[in-house]
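In structure tokens, the next block holds one chain alone, the form predicted on its own.
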Amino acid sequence: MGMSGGSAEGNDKSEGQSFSCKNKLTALVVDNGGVCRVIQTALLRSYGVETEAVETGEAEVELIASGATFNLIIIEMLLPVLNGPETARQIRTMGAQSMILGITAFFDERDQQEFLAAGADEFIEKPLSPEVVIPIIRELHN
């Protein structure tokens, strides 16, 4: 991805150890489900990732258009008006270099193909977990 940075230290929390970033990473969570948005944001922050959250794809596009940059953007598949893949497509067209993680409550191979074709780097089923987050944080540091 071309991200600069050092190395991450520690093991994941699922092993009872702590893990945190040496260098600050930034993330944006785009999810219209309030509880999911709060949980995803809290999980990322627990690993030292500076995290913002918005409810809609339109809000995300506005942030990117205003010059905001993020190392990681997590986008819910089923957003109102501008869905996840269309949001990803628009910000890629705008030049966003962020890692994009598409996320959904119900995994479907067609949705995965649509999200990846729109510019997402990965597509997973909820919940976002340490097993998913830690390897991504480590990848962004390298």
Second form
Amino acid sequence: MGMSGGSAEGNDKSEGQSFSCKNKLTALVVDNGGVCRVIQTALLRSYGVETEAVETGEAEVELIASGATFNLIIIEMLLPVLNGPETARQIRTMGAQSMILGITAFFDERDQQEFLAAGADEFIEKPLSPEVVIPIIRELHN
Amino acid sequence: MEVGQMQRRLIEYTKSLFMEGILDDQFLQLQQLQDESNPDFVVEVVSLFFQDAEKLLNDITRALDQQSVDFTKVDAHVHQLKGSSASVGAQRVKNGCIAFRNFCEEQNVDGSLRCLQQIKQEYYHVKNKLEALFRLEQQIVAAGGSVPMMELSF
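Please give the other form, namely the form predicted together with its partner chain, since only the form predicted on its own has been shown so far.
Everything in the complex follows now, all chains and molecules, and the chain you saw is the first one.
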């Protein structure tokens, strides 16, 4: 998925960065907290990423099982019932190729190891910020 | 009071919230996400934060009131409260959650109860401050002015 030629258009909110919307990136936010879900979704959409959100790992697994694909999936560590790493493990087993970003309120190295071993690409502490999102979007476009 | 004066008052009031450590830069990020297609984003998200935070504080209070405290449950509630307070820029509430979690890890009920009281105080403090800020914004709009935006610090 590369940048298209011609003038780029986007939904830049800071630093004058803009991205082509010809091949729109897609993302899924998985967080049982409403505030985080809304803010992460709004942040991604502000960069032109088509974003959906679900509350549980089970809902995410169902979506992937139904054939939905996303360039990026952001998964909260401490989801109830099916936690973040287990959710990541299940969708990787199903063949999901998405970039997976594990996210948590309290960074912990053991949680990081668990999430990365389960198939996440990165693990960060909240809040999700442009400093994290912009490089990810660049990487996904490349 | 004319619009210009109200705008200056709002800027000074907002600055004071940052200087006192009540809000951090994440609140500015929220303001950056507000635009013509989403003109009430900040008020809506902060209102959601108020609802979630009060529920979580009640849940934590009930959990600590049990004969045998389930600290896994308490930890999950604190985790969510820290995540949401960090995401809206409520710095002192966020910092309270960090301190609280240490007591949870020690399974220290007394320490947790003291810390919870502190978090509740900080929460109601930031709630009052933000409600006052939104009232100032409403007054400016009602007078025909526009709400000035703070600049990002990074």
